[in-house]
Amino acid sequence: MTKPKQALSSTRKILQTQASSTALTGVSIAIVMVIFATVLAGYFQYGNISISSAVATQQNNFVLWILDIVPFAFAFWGQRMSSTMSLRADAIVNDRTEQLRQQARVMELQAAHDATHDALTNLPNRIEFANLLKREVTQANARAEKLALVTLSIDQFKEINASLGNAVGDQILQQMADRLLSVAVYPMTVARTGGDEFSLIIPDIDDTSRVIDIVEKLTATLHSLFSIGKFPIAIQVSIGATLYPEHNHEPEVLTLYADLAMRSAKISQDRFAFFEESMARPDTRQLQMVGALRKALQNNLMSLYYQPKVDASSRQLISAEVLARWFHSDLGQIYPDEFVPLAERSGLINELTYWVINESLRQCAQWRGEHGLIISLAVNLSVQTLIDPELPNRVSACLAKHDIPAYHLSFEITETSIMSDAARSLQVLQALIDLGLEISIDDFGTGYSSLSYLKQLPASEIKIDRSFVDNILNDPGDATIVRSTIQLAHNFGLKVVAEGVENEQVAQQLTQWDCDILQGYYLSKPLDPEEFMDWLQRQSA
């Protein structure tokens, strides 16, 4: 508050002093005039010039006294005007700027609220999830106190969406939702952290009994009907629980004894499980990276990869997609696709993803520096990253940090990433565009697969799945469905990229069919950055 006050201070003497000095010339051009009044008028009634004769003049013509006074009294008033308007303009600045300070701290509040909870239910999201987790493990360790963590899916819940559509699925979670918070109340925490899963955090317990007496009202409640418009409908949950200290200390993985007891309890009687060793035992390398990750990422033990994507016509380099590997001492060579769905699950992979992209534009200034040139790169997004509105902003500050151009920056997202959460995915995909970056709708055909849909999406690429690419030699239908997707895609004004390039006689049908971009083994693997750079030479040799 200070500061804002002695600006207005400020400001409000700068006026007060530009209208004195206003008013000072005004009296100075006043007296002048009186001055010339006087000495014309004893010319006048005198005959001369002369001091006795303005003097004379002054004393015996009342009409000079009025034009005497007038000058000083405008002058007056004009000062004491002066000084009104700009106490009433401090007032005016005054309230208008205590109202955008408001309008500011009721921004501020969404903002961070939106970055921390899930639009549809106003629950808790994952990420924010975790972080209540490891403050409640926290508080509990320093108080000698037990608690659960409960994790709960909606079963076949794909089908209801499938048979029934999303908006009503939209309506059972809110429903859910609401059910959850009748039961769970505070001090429980209750966070929506998945598509159809929901996780509650139970403080201070002394025993299981009272984990199972939540769990029967929960479950008794869940499965009342649901009324949706004029249809009731009734769901079934799978429900699973941890405890801690007694199966682990460490959030992440009780976060994924949870969610293992509940896949186990989808195939028992009562729908409910406790966690037991028995059910770790075929997930032990999960479990080793689970506590392995998040010390990964923070000692930059992780490292990057680079698959280039090249013109279909010219062979040439376009972008290289960014892709994360993890040697670990124990457990070898670990892969995204076993990592990347571990970190979803554990809440690391905001953590990871920002990770990835601060790393490469690293990289990109390091072979900016090294060979002049700049490196356009493609990074995956997982649909939690997608939905977090400080995204723009860290990426914003990563490219600023590195200097590397906006454009040089591209996103591949899937359609299903950006339909778990539509009208916050797409605020998000435009503040990225704004920021001038490209966006890549990825793994196309696999997840809703409408043409017509992405007219609606702010994307400028799409990427052909393998598993059309691989058979357009042999099968029909797939190049049929590959030549189809070029064809309108273009249409659309979108560059299409097919993924899975094996052979040569795959990469020409290709370009026959005027595919813009090719990706694949067969014109290179992943490379680290040095075997990318010598790749990249041979290619310009």
Ligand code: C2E
The other form holds:
Amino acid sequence: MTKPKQALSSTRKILQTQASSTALTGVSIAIVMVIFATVLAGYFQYGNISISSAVATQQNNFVLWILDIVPFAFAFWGQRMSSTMSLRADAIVNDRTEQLRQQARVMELQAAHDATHDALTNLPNRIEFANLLKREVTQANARAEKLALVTLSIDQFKEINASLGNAVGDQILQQMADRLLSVAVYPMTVARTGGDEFSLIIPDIDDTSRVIDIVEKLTATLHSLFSIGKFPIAIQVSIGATLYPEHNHEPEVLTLYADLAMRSAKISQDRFAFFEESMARPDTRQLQMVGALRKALQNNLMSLYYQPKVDASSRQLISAEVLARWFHSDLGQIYPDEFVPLAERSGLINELTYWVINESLRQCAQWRGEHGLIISLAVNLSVQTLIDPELPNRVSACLAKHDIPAYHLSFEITETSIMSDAARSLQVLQALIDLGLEISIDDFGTGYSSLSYLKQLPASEIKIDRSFVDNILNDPGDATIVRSTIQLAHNFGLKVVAEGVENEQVAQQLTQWDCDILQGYYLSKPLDPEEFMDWLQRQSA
Ligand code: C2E
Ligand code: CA
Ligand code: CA
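Form predicted alone done, so how does the form predicted in complex with this ligand look?
Below, the chain from earlier opens the complete complex, with every other chain and molecule after it.
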């Protein structure tokens, strides 16, 4: 690549050469004019054209002397022009390079900011909060200081959204962020760690009275009326707090403790609670898990299972859904319904998802090597990964690393997760589609599902949730929902997958209704890589 300095000096040389050659042309023209004028003047003065008449004219004619100066004037002027122009070019190129450099710097900073901040409130998001907490805990440890982690959530926020609309809910959250920042000033940290949840780090505390003091201020500011539109709105918050190092040393465990304290506050009179050991008891399994999850990811203790998605009429494999499994030495097999929400709450979900993407593509490349065929994969995405602007680049790098074409990979995303930060997730989705990936709307029917808005989503497939599929033979209501969903989705040009198909009758009914793809225990349970290849070979036998 050309460096800016090199570009600058070559631009300067080009301009200098151009200016010099223009000056040279000027000098040449002037010399020709002098010769011509001399010859002409000699002719008029002596009546002939010869060298001697020209020399004599030059000696006697005062006007020619003036003309003789012109080429020197041109030469001098040309030189001046060329150096002035090159200096000006220097300045212009310098300015432009600096401008471009600054623009690039601003764009880099913006992208980094977007990845770590919540778009609505501009506060750090959950992932960033996990990083900040880790840093604060390390610092507190080094300085032998204490800190408090405070988590608060709005009571009945869902009802506020449902009755007053999401736009009002959004404004409440924005105003809350401002109010929190007015109390939690530097060196405290405030983040939006969930839909209606905010968290604070209070560093360097001596005792609990400082935490109580801040919590009282927070409660006072948040409980005064919000004015949005014409109506004043009152909200109530529940607040939980935990202390480092008194309650625990691990940032992930502290996060969970603050959450437990906040949940317990929701049912207490004054809506505030410090963590207590008794709160953790029913959750010991969860606590063990949160401590072990990061290590499991780092030490490759996770594994992947693959569940076939088959064509409804031919029952041939279309693709495989990738499902994560975790085998824990004490706790045994742990299913994603348990550890995925935990990974989401403790800020580890991106790490988990990027591991899943990489490992499943690696497996896919291995199968290709061993069996000569590429299995298309469907990977589940959580909302926090969906809004990560890094996602498209990382996916694309992973595909390139394992040399798998993008159209062999699709993502399953719930519509609730798309809608939770629609602007940003649609941007990332579009970038994924531009790469050539397909998008599938998972658990269809359980969210805000309105088919009319579905057409605005850049998806190519919907998966009807298994809670509907389960009952199509004995619940006429579910049967109608599934049947009309298939028809409407087809009208929008979407493929339809039915998940949770557990017997032949359901499979046949769905096929009759024109459902495209079937998935469920009846066709196959999720399988480990070896079992999956055995299944495939049995199918084609
Ligand atoms: P999901 O995306 O709805 O995945 C389908 C779940 O239904 C799987 O459970 C699968 O084992 C189960 N299933 C499949 N066929 C049947 C059936 O015929 N009957 C019944 N009753 N269940 C069936 P699993 O593997 O426990 O996954 C649960 C959820 O965890 C998944 O739901 C998905 O949302 C999430 N998940 C799994 N792996 C990942 C992952 O790598 N990343 C993320 N973000 N989420 C994941
Ligand atoms: Ca899924
Ligand atoms: Ca599903």
